[in-house]
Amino acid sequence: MRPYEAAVQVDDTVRLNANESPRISPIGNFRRPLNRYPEVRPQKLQEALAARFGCSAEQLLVTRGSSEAIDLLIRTFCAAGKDNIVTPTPSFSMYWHYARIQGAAVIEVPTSADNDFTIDIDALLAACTDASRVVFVCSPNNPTGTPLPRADVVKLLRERDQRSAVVVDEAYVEFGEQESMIDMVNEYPNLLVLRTLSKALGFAGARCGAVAGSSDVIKLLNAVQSPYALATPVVECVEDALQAEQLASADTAVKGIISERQRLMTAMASYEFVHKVWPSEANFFLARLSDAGAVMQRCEENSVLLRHFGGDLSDCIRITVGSPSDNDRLLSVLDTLVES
């Protein structure tokens, strides 16, 4: 499969390739014209994230958000209605969404709350079969917090081998303490790495992220993706926010949510309608209570939103550190429960 050949883009030309409007919208105000199509792949982004990521910008492909990363994964390896992708549960649902969509099939290997969710490598290896393409694992773990040690993605990459690309999903890994996996992408090519603006850089909304992993496969994956996938805005926005002084700043927000999120734990902890309350190196952590519907209720009332999964976690509820006005107003909630 080739990549898309667009129009050819070349800075002080008369643009009369692409079909393009000559007319520039007054709104907003952006360094690039709004009349003319993205770059295909935002070049300059590209080399800033790779340098943010630690790696070559020849083995990262910016994408919109990690989800777009899941989804080109999946599409790119898994033939439908003849592969699967092994992933432990519960973790992050989208991986079932986009095996699901791509007509693959999704082979769960549980792990045990009692066991704090900490994945079993060789269980996870001997689920896969002949047709396991893609194993997908989120370390720090959605939604258990749970990180995985990187001698067990080694031990996954060189059991797998050529057989399967191996995802590690480090959405959260600024909030830990574990280094990213990306400096291993030069030694194992079957390793792949997805990262986000998302969560330590506060950019959700921006929806950009990004998978590295060997050259090879990054040239594969941009067959597949659509070209001009991010927006000029977004280009420019999230320029922006790589300049030294915002990541500065980002870092030092990632120290106070981690900071909050020990205070909010160890105060949760103290409520007698609180089970347990798992370790975690995200941005949130998951609780098990005496009746999490009646907390999630007495939230809403309060308008404070909480995540509730339920099935396996039906007695669990997964909390985001907030600011510390916002978790002081958990807090202020989860009182009334006791006066009451």
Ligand SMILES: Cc1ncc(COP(=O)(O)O)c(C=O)c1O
Contents of the next structure:
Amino acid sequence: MRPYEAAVQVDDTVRLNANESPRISPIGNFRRPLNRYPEVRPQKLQEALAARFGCSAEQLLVTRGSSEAIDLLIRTFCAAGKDNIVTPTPSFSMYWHYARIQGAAVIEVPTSADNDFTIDIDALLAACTDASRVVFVCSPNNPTGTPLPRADVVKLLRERDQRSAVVVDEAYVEFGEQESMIDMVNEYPNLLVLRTLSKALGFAGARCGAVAGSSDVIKLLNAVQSPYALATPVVECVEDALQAEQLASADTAVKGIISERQRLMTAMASYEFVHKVWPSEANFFLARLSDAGAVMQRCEENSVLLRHFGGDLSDCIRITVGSPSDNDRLLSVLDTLVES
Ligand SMILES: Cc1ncc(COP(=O)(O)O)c(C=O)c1O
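Given the form predicted on its own, corresponding form predicted together with the named molecule:
After this comes the whole thing, all chains and molecules, with the earlier chain placed first.
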């Protein structure tokens, strides 16, 4: 695959090469006019995100949320009907979703609540086959909040060298103790790290994320990604969000969420109907309840939405840490369960 060859864009020229309209609409208030196509890849944004995440611009591709990066990775590496991805369970359902669309099989390696959802790296390696092209690990993991130690990722990278891409999904890394693993992309060409602006930065609506890896792999993903993937309003809004002052304010918000997480987890653990609250390094945590269905229902009746999963997690709910007043509201609804 070669990257798409787009019409050349040069500032201050008469642009009659891309079938654009000369009409500039008064709608919106953007620095770049919307009658013109955006850059095929937003260069300035790529450099700003690379600087933020700690890699070079050539080692990073800006994507429409990290979800798009998951799709790109599976489409780039997995042949339909032939290859597979490997991932511990429970984990983020998007890996399954995009694997199914591509016709790639999913090899699941279960972790257990009784073992605090610890990933057994040897079991993960043993589950890989000659057709395993991508191993997805999420750290901290959604929905359990469990981080994966760096030494385990290194073992995966070494053992799967030349055989599988190892994707570390760091959507929630800012909320945890562990450093990002992006620094290892120089050393391990099979490492890909996913980052997003949807969580710590609070820009889920902008749909912006990134995948970092060796420049050769990034070139491949770049060739597969849609040309003009990032719209001008998104590019400008994220450029603004990456200004130092905005980043400092987002960092303060993350600290607030971490402290609220502790308060909420402690309060949750004090209810009799809560059997277990797992430690979490994310902006959510998982709790096991005596009657998860009843808690979900009472919360829903009071316009508080939580997440309930089926299968092995049917007695658990995942609670996202909200603002102090959101969290108070949740606790006041749970208090009514105690009273009844
Ligand atoms: C583990 C994980 N990875 C990736 C994503 C996707 O995030 P986005 O596409 O908004 O960047 C999510 C969203 O919830 C997630 O939980």
